[in-house]
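Starting off, we have a lone chain in the form predicted alone, written out as structure tokens.
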Amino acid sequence: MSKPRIINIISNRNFESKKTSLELNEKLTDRGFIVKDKYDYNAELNICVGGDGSFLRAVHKNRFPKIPFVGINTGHLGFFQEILPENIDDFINKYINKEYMVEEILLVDAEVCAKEKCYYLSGVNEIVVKGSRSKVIHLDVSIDGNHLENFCGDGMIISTPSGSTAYNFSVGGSIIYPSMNTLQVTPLAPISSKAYRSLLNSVVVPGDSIIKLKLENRYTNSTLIVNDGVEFKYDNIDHINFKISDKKIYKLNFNKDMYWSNLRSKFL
């Protein structure tokens, strides 16, 4: 007997998303696929219906699965969600005929070290360090043990290439092509004056670098860590190390020029 072809459909609760998911379920079932009611780690594909927020939640909720993703966009921007609902039939045909490429998406890891223990986070787009309740924060920033700056401002974004078009882009960071093995350090409202000298622009670092943010003592209990939009609060933080994760996620690409088309249509 042939192996059952299982597909996960992951949808948000938006009316348009639920409608699209029902249509998708029927069409996939008609073509011989099995769509389970609950997430199945034996599936061959994850189809995420919604916007980029839905995609990020699906990745985190299911613990960064190795099963590749593809997105159907019923949201607004939809940078990860490249298929429109009206193109579902074309998508299914191309998938069955294997007319696609599988892309790796790099993740960022953070090791948040408090006085008594360390905590570990992984992000798809970015991990942000900022002052709680809109406080200014002071950070000692170093790359591979080399002191870079004593930062003062609202915070710092550490973004992946895929995340370079998200929060990073909105605060003036550079756009990095997704396949490049880099991380980007982008300041949030840096203060550069006679009292404080902070870099005003982002810094792109090689993928094997370790980025370290050390907090001044007075900020150890007034710092927020924001991972792909979700806030985490830890007491007595001493420092945070960032690096490219050993984990990866995977996404289907049906058009090698889709990235540039997306960039043009979303931002210009």
Ligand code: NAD
Contents of the next structure:
Amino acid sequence: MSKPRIINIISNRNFESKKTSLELNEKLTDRGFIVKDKYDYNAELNICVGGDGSFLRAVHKNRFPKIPFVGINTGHLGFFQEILPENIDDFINKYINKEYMVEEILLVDAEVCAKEKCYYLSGVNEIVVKGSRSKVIHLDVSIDGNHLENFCGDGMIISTPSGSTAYNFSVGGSIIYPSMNTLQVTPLAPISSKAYRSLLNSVVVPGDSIIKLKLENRYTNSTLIVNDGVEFKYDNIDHINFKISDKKIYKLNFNKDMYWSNLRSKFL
Ligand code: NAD
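Beyond the form predicted alone, can we have the form predicted in complex with nicotinamide-adenine-dinucleotide?
And the full complex, kicking off with our chain again.
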């Protein structure tokens, strides 16, 4: 007997997404798949229905699974959600005929070291360090043990290549093609004056680098860590180390030119 082919559908709760999920469920079932709306670890594919935010939540909630994702976009133009609801039939045919590539998505890891212990986070788009009470923060920035700057400003974004078109892009960071093995360190409203000299541009670092942000003592309890849009607060943070994660997630890509057309349609 052949192994059952299980597919998870992970949908947000808006009307359009629920309608699309029902349609998907029917069409996949007709083609012999077993469709689950409760996450099944034996599935061969995760289909996420919603916008980019739904994709990010699905990845975090299911702890960065190895099962590949594909996104059906019912939100605004999405970077992770490449299939439109009207193209579901075409998507199912291409999936069955294996007409796709599997793309790796790099993640960023943060080791947040407080006085007593360290905490670990992984992000898909970016991890941001910023002041929790709209105050300027001071950070000592080093790359692989080399002191780069004493930063002063709103905060710092450490973004992945896939996340470079998200928050990073809005604050003037560069667009990095998703397959490139790099992280980008992007300042949020850097202050550059006679008193403080912070780099105004982002720095793109090699994939094996460790980026260290050391907090000045008076900011250790007034700093927020924002992971893919979700806030975390820790007491007595001393420093945070960032690196490319050993974990990866996977996404099916049905059109190799999609990235460039997405860029044009979203930003130009
Ligand atoms: P959300 O749904 O309001 O998303 C904000 C916007 O970011 C949406 O337009 C979404 O399509 C876009 N986006 C997300 N990931 C993207 C990517 N990789 N490339 C291009 N656009 C992308 O908020 P959420 O659901 O909580 O999503 C969290 C993300 O929002 C964060 O990871 C962060 O990158 C982004 N964000 C952006 C800004 C900004 O641009 N000023 C500020 C805060 C957060």
